[in-house]
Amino acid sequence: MRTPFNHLAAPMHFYRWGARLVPWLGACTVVLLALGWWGGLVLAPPDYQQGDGFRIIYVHVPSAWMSLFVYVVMAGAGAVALIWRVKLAEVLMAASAPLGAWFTFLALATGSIWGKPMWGTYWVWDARLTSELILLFLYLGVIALLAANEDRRRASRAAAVLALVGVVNVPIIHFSVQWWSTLHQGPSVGSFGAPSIHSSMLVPLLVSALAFKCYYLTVLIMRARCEIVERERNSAWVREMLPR
């Protein structure tokens, strides 16, 4: 029985409506990023302890959030690909992996830069930092499996299994500060009750995080459309739409 989801999940239809979404998502990314960084880097007051050094949160925190969000999306797409054999799910998983790896790397790099003045060192084998590093290795493992086999369907299945196994690391990263004694500060936004960060700093942070999410969706669709063309290059609709 066909549903509207089957229609939207068809590579041909995704390719077409994705082209309409990319300009709008790209524009939202630019506007939100400009607003978030203007509010965070210019309007927000210096932190009473860290001074202006705290402003790195407007890159570090959204990157860290996105590293987890993208992994969950990637693993979810992998589950759909394994269970229902949906081609688009395989495409979204493959398109998400490099983006998630870059977000994770950016979170680790900015965290190290922030850690030097705060902790006196660029790196400690802290529970949060170590589990985030493992997340980067999981992303790289998925990327490697996707590239290791010329049979894209078989490679996608292997990568999906690894992505699903690695999901266990996501709650470990999120709750590591509460579960273990760690140098990393506790949650300032996601904790129960009122946020421990002032609204003049919080609002630009949330806007920046939304900008990062729009950026991810923009590039995800662009990468997915390229992946679809590569996978469906022998299909009639590709030859008709993109004549050589």
The other form holds:
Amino acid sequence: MRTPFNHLAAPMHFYRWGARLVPWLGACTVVLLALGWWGGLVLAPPDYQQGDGFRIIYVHVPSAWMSLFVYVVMAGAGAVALIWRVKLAEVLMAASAPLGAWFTFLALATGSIWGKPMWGTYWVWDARLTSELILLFLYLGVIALLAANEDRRRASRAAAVLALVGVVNVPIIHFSVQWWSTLHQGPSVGSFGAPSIHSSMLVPLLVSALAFKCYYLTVLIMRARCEIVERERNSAWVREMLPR
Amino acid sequence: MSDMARFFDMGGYALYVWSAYGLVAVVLAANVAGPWFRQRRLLRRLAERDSAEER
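Please give the corresponding structure for the form predicted in complex with its partner chain, as opposed to the form predicted on its own shown earlier.
Time for the whole complex; same chain goes first.
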């Protein structure tokens, strides 16, 4: 069945409209990040307990949210790739894995930097930190499986299975601060009920988070376009578009 | 302390706040530069391949 979606999902078309989207998404990222960090570093008042140290929240929480968001996107793309053998889904999974791993690394590293002055230690083996570290290993496992097979389509299937099994870790990370007694604090911004932080602190956080989403989309498309050219390097449309 | 100095001092948390923001900025920038250079390198290599085949 041919639908407009099939058309857009063909790697060749994704490659072309992706090129048009990247500058706009990139511009959105820069503007939102500037606004979010300005709000977080300048406009938001110091925290009554943590003083100015709490400002790390504007890089830590968006990174941590993205580490989970990207994982769900990657696993979703993996499921589509396994079930329907959609090439673009394989490409999006492969392009998401390194980005998700970097977001996870940033969540862990900025959390660690934040932990030192507030908790007195860079690291504790509490449920939140440990499950987030396992998330990093899951990403690295997916990346390793993708690199382990010359045949990209076979590699995608193996990686997709690992990504899907690892989804079980996502709710564990999310609820870890409620299920177990952790040194890590509970959520300031939950899915239910009013956030427990004032809007002068909350708005920059949401703007930063939106900036990270735009950033992910921008770099996802950039990475996916590289991946598409590598996979389709022998096809007629790639040969035709090359500079002479 | 001037406003500017107070801003950079971050209430004594300067080391932690600025290293966290700095690390994030470096990683985000590197992840944009990576695919950008990879794409350019890739297209150049493929163009060379094609011109070699034509000869």
